[in-house]
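We begin with a single chain expressed as structure tokens, specifically the form predicted on its own.
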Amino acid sequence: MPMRPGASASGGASLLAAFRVVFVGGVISFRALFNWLNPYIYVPTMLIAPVFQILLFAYVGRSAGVADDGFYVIGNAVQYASIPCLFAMANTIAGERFTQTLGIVLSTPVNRVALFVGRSLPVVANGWFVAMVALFVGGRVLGVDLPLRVWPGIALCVVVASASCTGLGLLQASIALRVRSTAVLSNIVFGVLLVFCGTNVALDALPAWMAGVGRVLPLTHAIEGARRVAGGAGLGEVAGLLAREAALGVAFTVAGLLALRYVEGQSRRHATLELQ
């Protein structure tokens, strides 16, 4: 069947529009999300706080005689990527709802996947940056010397961890369509990840049911992979762990997109889209 004249051009324009929504729209949304912040707030919240979390658990571990400082530095640095990933993704919805611009955003004919994936990419980058700074600074403070050759592998583990946790944040964002504030929920989820993901207690030392929950949560496999890479393992040896982490991220992202579509439909039906 011959192609309809202009169909190719129309498809190219649609693809270009989708790319613009993903990259340009994502960056603009992320800038708006933190527009009311300044470096004096960002630095202590995102860059200093994780170092103190690392120090807290490292000294607790020293007192208890459990593991070494490197165990806590890597675990807490990677786990802290959940703060920007969870809060930022939830606030991309809650912020629009608070300013009563959510209806305008959702009334556009733009592809929903492109819209929310675009908003998630800067979040992943920010989560990676926060975790890597915490890892570097925490390691320097505690004297944990990681060889230069292991940093690329650890950086890859952190990228996968941030993407996976952003998928969980997207699922959490769907709740922002129905509740007044998601900050409390984000803190609860952060605490769950801190306890269940092997951040400060190895999975083997946790009760079986807790270890089982941890294995289906983001960060768990990436934390283990980062520790193995720091210990000298090659990327091929942790490929399975990273594949499982990535699979969890994809599953949570799909669940988040489906939940957003469902809750959006319910909110339209009950006129609660921008109800405060």
The other form holds:
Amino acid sequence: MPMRPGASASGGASLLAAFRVVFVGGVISFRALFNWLNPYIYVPTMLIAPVFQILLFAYVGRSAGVADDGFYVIGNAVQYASIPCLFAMANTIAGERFTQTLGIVLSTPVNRVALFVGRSLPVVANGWFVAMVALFVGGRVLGVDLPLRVWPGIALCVVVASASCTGLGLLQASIALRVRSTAVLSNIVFGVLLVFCGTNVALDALPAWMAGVGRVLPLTHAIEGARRVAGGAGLGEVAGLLAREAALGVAFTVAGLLALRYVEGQSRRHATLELQ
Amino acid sequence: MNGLRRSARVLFTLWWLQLKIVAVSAFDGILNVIYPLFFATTAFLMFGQSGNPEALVYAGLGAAVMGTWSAMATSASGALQSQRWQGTLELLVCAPTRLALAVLPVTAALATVALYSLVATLVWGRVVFGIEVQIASPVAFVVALAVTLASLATFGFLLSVTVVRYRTGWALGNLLEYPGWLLCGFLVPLDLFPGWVQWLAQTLPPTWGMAAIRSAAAGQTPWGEIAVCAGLGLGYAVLATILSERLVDSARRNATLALT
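Right, and the form predicted in complex with the partner chain of this protein, after the form predicted on its own?
To see the whole picture, the full complex is given below, headed by that same chain.
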């Protein structure tokens, strides 16, 4: 139940309100703000484009004579989860600003953690779906045969990857409170993840400093985990990688929430909340 | 003669105006320089693993031209959508000139700015990866590049006019970015693809433009490839002009111009 400013609520009522904000508000916001849900946009951008990214790098790999197709299918499919995760999280701010509702949202007495965590859950689910479709279709097109038994493990790796990348998206959303060109920002972060996360060049083949940067970014450990699972490793063998990926996701989420709180205050002081 | 002069004036004035807008745009100007660098870097790292210096030079030249395709596929298809968001698309359509004359300079300005990306990628490859791209025939190289950019502008023109009628048409441009990188011979030799894909690639002007640029850089004769590239570019311009008239009629009938 929503609270009026200044009203007090019992612990149970406020918990219920937080749950409503997380689950109901999250889904409504996702449908309203992620305007790529139109099938004419969603299918080409979210379902077909990642397959072509896989094909591009698989063929570059063939041309350069390095690594096999499976390496690129898994790397690029998991990495493409970053597109929905980064863009949708940035839209939680930019979309509200565009429709001039950002001020209203931020002036509500709602719990900010519930507000933004709620908005991130559908994003994680969508990121997972996009990556899994890319993995399946990209694999079929290139003839990369992944046995049925490895799919649950890969699916778990992709869930963790999407969640940690959404954490980074939350941090980016805080920047979107001050930076108006969110599409530019999301594209640049996507590019950084493409180069540094071992997507197309294994970490041990990257220069040491780049591999070092990659290890503190989302996706890197999940991509490595997914490749190992595809190679026959059990979940126990990649648990450490997934734990590191999850820890990075939590760290980025906490950093994002703190940054949102700080930048929100700054935006109020500088009256920049609704600058288009 | 007066009509021709008026058309040339419209083309030049709009191109110059759009160039000034695009050059300072974060998305169409700055991102179009930075974004292809991520893909070029990845490609350089991949080709670097092969240990073949010739392959790296091949990638260096291809990656440099690759960014010009991005500028067209994504930015050109989004150009008129931006006008729609800003509420100026209706004014553009109502302008007392043919829509083709109003839209072609927009994509020509984008193609001009794509030169930033080309130069930036060449410099990036040279400074960071030590890739030395030798240009054996500079004059032919410049002509090949100019014709490639002009044909890209007409291809972008075709993409952009679809947005006049279909408000989700910009997604088509986003979708075409990777296929264009894949098919136009920027990083992958066409003979790695099946026959039907090679045939499809031959219908895209940048395939011929890239081949001409490589020929010019290697000191071979690129004029045949340049001619085909120019011919295809002209073909796309004619097709887009015809299509633009029909799509505007349809947009007026269905009242879709102002729909965001």
